[in-house]
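Let's start with one chain on its own, the form predicted alone, as structure tokens.
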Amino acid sequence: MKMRAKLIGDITEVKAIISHPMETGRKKDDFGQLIPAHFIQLVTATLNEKPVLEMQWGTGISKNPYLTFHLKGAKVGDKIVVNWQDNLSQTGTGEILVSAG
């Protein structure tokens, strides 16, 4: 996962790209076989270990999703962690320190 978090004024803009196939389970491969569903179901974010975001996703999200959200109350040097879990119980995490914009 690639992440960036910049403090601009009193708002922190967080951007993340999550590497994930995000298969719906309805697409076929070159041999006509259905590709099994494989998609992110839950995304959470914390600021200094306090929850600030929780999202439930489904098959409508594209491959390698790009996520942007804004936070109030963060300071330069604060830690933001983004976690995800998919329908196959695979997980991923990314963390970054807030930088000045």
Second form
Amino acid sequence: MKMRAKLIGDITEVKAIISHPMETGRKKDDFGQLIPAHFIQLVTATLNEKPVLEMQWGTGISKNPYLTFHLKGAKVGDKIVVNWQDNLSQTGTGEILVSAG
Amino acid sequence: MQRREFLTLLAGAIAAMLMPINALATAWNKTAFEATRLADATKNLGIGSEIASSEEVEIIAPDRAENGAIVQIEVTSHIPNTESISVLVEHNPTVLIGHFVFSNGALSYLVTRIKMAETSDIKIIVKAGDDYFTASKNVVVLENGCG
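Next up, can you give the form predicted in complex with the partner chain of this protein, since the form predicted alone came first?
Now the complete complex, all chains and molecules, led by this one.
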């Protein structure tokens, strides 16, 4: 996961890109076989271990999901963590410290 | 012990072992995400059918998308005490794209990229307290993004 968190004024802008195929289960491969569904379902973002954004995703989120969100009250050096879990129970995590914008 | 009783016990034990996994899975709203019609998706999100349109819900998305596989959207709710934002695409095979819940200082704002199968309205539903607000934005899709 690639992440960035910048404090600009009193708002922290957090950006994240997760590497994930986000397969819908409706697409066929070159041999005409359906590619099984494989997509992220649950994503949680925390600021210093407190949840700030809890997400449920479906197959309609694009491949390699991209996300920007804004936090108020975060300071330089605060830790932001993003955790995800997909429909095959695979998980991933990323973290970043807030930097001055 | 009868074989049947043993099997019942065994099944119970396995079910108990699987419980924590199931508890996690219920956090994902399967029925809402598998809904193919807008009304079914919103019903399964617990949203009533009568929702007020609001200009306080802002959607920035392209008027035309060359490739429906990646359509970037930016959503802002200017409604005080916004708790969640739901993103739906009316003409997608499954209409619910994502459900975003904000807390502890997260602003009711998000940017993400979504798939669109064909030309459709993007519908945003905002929850603030017990009230729901909605806004829509039409995007013309030139190439199917759902495959």
